[in-house]
Every structure is written in structure tokens, then in C-alpha cells.
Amino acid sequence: MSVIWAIIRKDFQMEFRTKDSVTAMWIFSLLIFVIFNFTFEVSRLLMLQISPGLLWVAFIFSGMLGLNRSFQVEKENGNLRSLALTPADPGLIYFGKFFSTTLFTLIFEALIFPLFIIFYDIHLSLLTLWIIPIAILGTIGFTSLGTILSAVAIHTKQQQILLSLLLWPMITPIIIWSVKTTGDVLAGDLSTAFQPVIIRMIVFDVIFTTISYLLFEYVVQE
């Protein structure tokens, strides 16, 4: 756990002392946010149904800039080298990593959600809660891949491109799921189908965190 806690502690310092990835991400969801605010002149029936993928689509591809600059950091620092080197379990770094990734786009999606809010007129009830479970479950898919498919980009000249070729056909199910159930949620109506599907986002991040655990003592060798 000392391993774990290290490197989630020196991801954040690093993060919060250059503000790089917070500044991009921040600007990148604004930016989405009054494009498509001020491009719709729908009704706000309509705006209910496009707007949860609006959302996932700010969540996502700000992610995606955080996910480029996880491993690059550590690449640009020597660090990479470093890490395959140390005594500890490949594992335990692996969950460093993709825990400081977690925790950094919950917490920015949690700073961006108010903005979603104001730019969209969304309605809060109690029922809004459960976009906290769904946001959990579909970032934990989102990274739990994306870590390790960062760490195998690293070690290619076109390390953005070759992670978005990788990521993108893997996550699709999840961010489907993710955007459905958000758009349940937003609507108010929690149909029978909701909770098979919050099922399935659950077995897909076990899934695909335990396979990414078990194989990136093999990412690291490379």
C-alpha cells in the first residue's frame, strides 16, 4: 500500500504544481459546453436526450488529456526506467498509477458537472444521485484500460494516436452504458433495463482491472 500511496502522492503534487493537464482539461469542457449550447436551439426534450452524451463526450476526451500526460510525465522525468527497476510488485504500481488517474478525473468531473448544470438547465432531484454511481463506474472502465494502454503507448513515437486506436474500440461498451444510464437518470425514469445495465458496467470494471492488473508486469518488462 506504501507503493500505491507514493506514487498517487507524487502524481497529484506534480499535477497541482504545474497545472498542466487541469488547465487543458477545464478549457477543453468549457469549450464543448458553449459550442453545443449556443449551436442547438432545440427544445429542452431534446436537450435531455443529447445532453448526457454531451456530457460523456466532456468527460471523456478531457480524460483522455490526463491519460496522455500519465505516463509521458514519468518518461520525460527518467522515472519510466525507474519503475520497471523497483523491487515492488508491477501490480501495486499498476494500481498507483491507476488510482491517482481515477481520483484526478473524478475530481474534475465533479468540478465540471455544476457547469453542465448551468449551461443545460438541468432539473436536480434526488434522482440525480445516482449520476454519482454511473460516473464512478464508467471513469473506473475508462481508466482501468487506459492506464495500461498509456504505458504501452508510451514506447511509440505516436503515443496520443496509438492509445486513442487502442482505448476507443475497448471502452465503447462502457461510455454506451455510461451514457444511457446517465440519460435514464436526467429523464427521470429509471426503467427495468437501469439496473441490468449499472450490472454490467460493475462486471465490466472488474473484468478489465483485474485483466490490466495481471498483464502490466509484462507492459513494464517492455
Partner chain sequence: MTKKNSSLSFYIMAGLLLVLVPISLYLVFNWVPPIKASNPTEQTAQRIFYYHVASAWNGFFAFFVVFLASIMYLWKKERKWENIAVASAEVGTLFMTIVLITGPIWAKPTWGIWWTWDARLTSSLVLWLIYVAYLFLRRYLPDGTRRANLSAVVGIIGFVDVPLVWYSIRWWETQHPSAVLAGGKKGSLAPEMLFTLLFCVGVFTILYFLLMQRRIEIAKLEDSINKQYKEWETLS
The other form holds:
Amino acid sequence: MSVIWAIIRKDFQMEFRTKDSVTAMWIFSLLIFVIFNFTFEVSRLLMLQISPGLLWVAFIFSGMLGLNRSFQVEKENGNLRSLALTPADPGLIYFGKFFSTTLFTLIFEALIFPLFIIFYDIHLSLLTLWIIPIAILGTIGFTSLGTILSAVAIHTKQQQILLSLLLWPMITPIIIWSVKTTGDVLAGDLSTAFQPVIIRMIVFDVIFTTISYLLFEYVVQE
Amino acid sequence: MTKKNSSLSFYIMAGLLLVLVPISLYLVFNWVPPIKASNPTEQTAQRIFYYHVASAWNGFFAFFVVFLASIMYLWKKERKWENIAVASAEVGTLFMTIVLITGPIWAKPTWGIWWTWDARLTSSLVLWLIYVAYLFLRRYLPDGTRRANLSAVVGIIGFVDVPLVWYSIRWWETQHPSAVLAGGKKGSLAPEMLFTLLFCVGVFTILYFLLMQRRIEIAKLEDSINKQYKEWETLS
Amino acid sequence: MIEQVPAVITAEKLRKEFGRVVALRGVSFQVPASTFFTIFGRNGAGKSTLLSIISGMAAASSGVIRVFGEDPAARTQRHRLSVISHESFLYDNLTALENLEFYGKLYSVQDLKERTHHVLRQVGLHHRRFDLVRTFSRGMLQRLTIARAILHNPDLFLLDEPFTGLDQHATEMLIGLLETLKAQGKTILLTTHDLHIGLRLSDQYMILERQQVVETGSASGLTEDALREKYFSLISSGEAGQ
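Having seen the form predicted on its own, I'd like the form predicted together with its partner chain now, please.
Now the complete complex, all chains and molecules, led by this one.
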């Protein structure tokens, strides 16, 4: 456990030191909303329909930036190798990186969400709180795969493009489910499909965190 | 496997295909009765279905082989398993490409559009993307155990993702009104159609194994040539 | 005699091959405790592969490797060894102290606080402990790299071409630090293609050429010219360099 905490602590110490990039990411998602507003000139009603997708596009884009940064620091001075050389279990190193990117992405999403509410005139109700577990489940699905695939991509020179190539098709299921459930919540009306989909999201998260935990050892081997 | 054995299996499979491929063409274009459709173009276009499904089946099967070979590689750490995994990924991507080309060819005369975000077509596209990414990863890394490890990891994760992708997209389709198209649903197959389909699947499966065998042979040859070159370099 | 000292590293007929790549062809050697052992060889001679196997990051195809009497792949002796390469293994956006605290936790170092302060004083960086690593000069970076490597008080140091990219000043500094470690009785395994530095530090040496051991011997009494002559006669049978 101390290994996981040490990695989370270390990542956050570094994040808070480079606050400018947090601001840059926030501005970036602001830009996504602005650009989308002009690329899709649609009625208010239609906007309401596509807004859940929009929110997740903003989440995923900033999550990608977060993943790239989180692993850039492990690449710079050969740090991933040095982590693998410690007595720490590689699986725990995976969890450390996974939790820190997940937490960071979630904090970031919490900063984006108010922007989204303002720009797309989202009606808030008690039901809107459901967005929290949905964001957590969706983000875990994304970062569980993103963490191990980043560690894979880090070994190549085309790290960023390769991460996108690997990650995007694989997260299709969790994106579909996240957007759908977010849509239900924003519409203020949970469909009958809502609960089973939440369960599917949990299953997805459990499957990929477990597999990644088991396989991470092979990613750091030489 | 000795050289003699491998070339024997090649001749057997190649010989079988030489006979079976023309038969399958005959079955598809002459023997099997046309479907009931409003226009003749649609009737003809439907015949692509046999090769389309046979390719899809082999695509899935190939990715399953990638998955198994990747697990075996991580367990045994033998070059053999890496060669099998990558051969199957390449051949599987080829079959999936055929699926993605024949799909729209059939869709245009039948539905009037090249592409629809139909569950089968979309899942095939996503799977194709996963294995293309796998091949890209290999392209970006130098030969060695690291590349073998990393591609095995992606080969395993990618295949675990396959049923989830398939399932989620199918579910998404039912939630998505515009994707429901008339005429897209097939009824039960006539016996002749079923026979032709199974026949084509069989022929394509032999083709899969033939391509695999060739691809693995090439990998082995490459390894042995390079090794001999190195040995020669050491002696000189 | 050397034979009486228990060997820290024992390698027997190590072979590493994968497909077309043959990285080691039956390498055998022993590194006794408290010895400075240098492996000379050109790029591609198999030095890095050998270090990967000793550190437990890669597995040999065949042969036996024992570090402190155990298989390094089992990771049981990890806390007793330290790898130093030309990469610093440090985080630029952490302070010197934070870097050490982080690695200390991964190595489960006892009394971490005291230990970090102790090693920082040892390398003369205590006054800069709250400064970010990215503000450090090359020399300070080098010292902090050493501080990180000695933090968990390992018995064995594996040095993977540590002089790559260092200027004269930093090289001298690193040599000084290595001499200190040597004086403390640590076992040190250095891989390098620099005959001058290697000979200056070593007790014993080995020459790897084309993935094989071509020469082993004691470094004492050996002049640089004699080593140079030997080295080039052994590797010059083919085209030099790669």
C-alpha cells in the first residue's frame, strides 16, 4: 500500500508544482465547448441531445492529455525503468499510476462540469448527482486501460499517437455506456436501461483493472 | 516441424484450395437459389454474403489465436508463440479488411447506402482498428523480447475487449432509432444457403491456416538467415 | 586469495537469444564481494543485456545466474542492489529531498528521514534539498543520482555506461564518488567502453566481444597501454565499431 501512496503523492507534488498545465487543460476544454458550439449550429433541443457526448469528448480529451503527461515524467530520465528496478511489486506500481491519473482526471472533470452547466444551460436537480458515480466509473474504465497502454506506448518514439491508436478503439464500450447514462441523468429521466448499464460499467472497470494489474509486470520487463 | 513436414502441409492445403475454391464459387453463384428481393441487383449483391461471413468468422478466429498465442508467449517466452501471434494478427486484419470492403458493397444496393452504423459493421471496424493498432505498435518497436512482451500484452487486452465492444455496440444500436433499417434482418436460411455458407466458412478456414503456415515459415526463415549471418560475422 | 571471498555475482554459461537476436553466447564469470569489476566492450557486445539479466529485468534463455546466491528474477535481493546509468532516474519537478523520500518509500528504507538527510550531507547537497532538481547543474545532478543510488544502502552497484554524456568535470566527480564506494567495501560492476576510466578504478576486468567473454584478468599491475593493446587485438579481427 505504501508503494501506491508514494506514487500518488509524488505525482500530485509534481502536478501542483506545474499548475500552469492544469490551467492550460481547463482552457482547452473551454475551447472544446466553444468550438463545438460553432461546428454544430443546432437548436436548443438538439443540443440537449448531443450535450452528453460533448461532455465526454471534453472529459476524454483532457484525460488523454493527463495520461500523456503522467507518463512523460516517467519517461524523461528513465524513471519507469528505475521504478521497475525497486523491490516494489509491478502490480502496485500500476495501481499507483492508475490511481493518480484517475484522481487527477476526476478533479479535472469536476472543474469542467460547471463550465458545461453554464454553457449548455443544464437544469440541475437531485438526479444530477448521479453524474458523480457515472463520471467515476467512466473515468476508471478509461484510465485503467489508459495507464497500461501508456506504459506500453512509452517505449516507442511515437508515444502520443500510438496511445490514441491503442486506447480509442478499446474504450468504445465504456464511452457508449457513459454517454448513455449521462444522457439519462441530464434529461432528468432514468430509463429502464440505466441500472443494467451502470452494472456493465462496473464489470468493465473490474475486468480491465484486474487484467492490467496482472500484465503490468510484462510491460516493464526488458 | 521439419522442412519436409511443413512443405507437405502446404501442398495439402494448397491442393485442397485449388479444388474447393472453384467449387465454392460455383455454389455461391450458380447453385444456391437467389433470395427473394425486389430488384436483381440486390439478389446478386446478396451472394457476397457467403464470403463476407466466412471472412468475418476467420477474422474473429484469428484474433482468438492472437490471444491464445500471446498468453502462451508470456508463459513460455518462446519466439515460436510470438511468431504465431503476429502471423495471426496480420492474417486476421486481412480478413477483417475483406469484411469491411464486402460489407459496404452489399449495403449499397440493399440499403442504398455505403455505410451504416450497424452493429456488425461497426464492431468489425472497431476490431479492425484494435488490431491495426497492434500492428502499428510492432512497427514502432525494434525486434526483441520487449516488443514481444508489449505486443502480447496488447494482444490479450485487445481480445478481452472484443466481446465487450460487440455487446456494447449492439446494445447501442437498439437505443439508436436511426440505425434500424428495413430489410437488414435476415430470416432463417434456406438449407442450400446454409450449406453454401458453411462450405465457404470451411474453405476460408483452410485459407487461414495456409496463410498462417506461410507467414510463420517466413518469420522462421528470416530468423534463421539473420542468425546465420551473425554466426558468420562472429567467425570471420 | 580471490577464491576464498564468496562471489556476489555468479554467471554460468549465460545465453540469451530471441529469434534473430543473439545477445549473449555462453557467458561465465564471477564477481567476488568488495571487488570493482569492469566489463569492457563495444556497443552491441552484450554488456547491457548482461546487466539487465543481473538486475533481474530480463531472463536468460539458458545458463545460471545468481546474485547474492539467488535468482535475480525472483526480486528477493532487489534491496541489496542499485543501478546507475547515464539516465538520472530523478524527477525534474520534485525537490532533491522529495526525490529521495519517494525512492526511499519504494525501497522501504528504515528511518527514512534521517537517512535522506545523511546521504544528502554525504554528497554535499543538504543545503539544496528544497530546490527542484531541474534547477540543478550537471554536477549536482550527478551527485543526487549517487545519493539516490546509495539511499537504501545497497551492497552491489551495477553501473551501465554511467559516463555517457558527462563532461570532464562531472566525470571526475563521478569517479571520486565511485572511489568512495569502493573504499567502503561495496561490490561494483561497471560496464564501459572507456579503457582509461575503467582501468583506473577496477580490481578485475573482463572483455566482452561479440556476445562472448574473450578475456578476464586482474587489473592490478596492468598498464593502460598493455590493456589497450590487448583490447584492440581481441576486437580488431572484424571491422571496429558498429
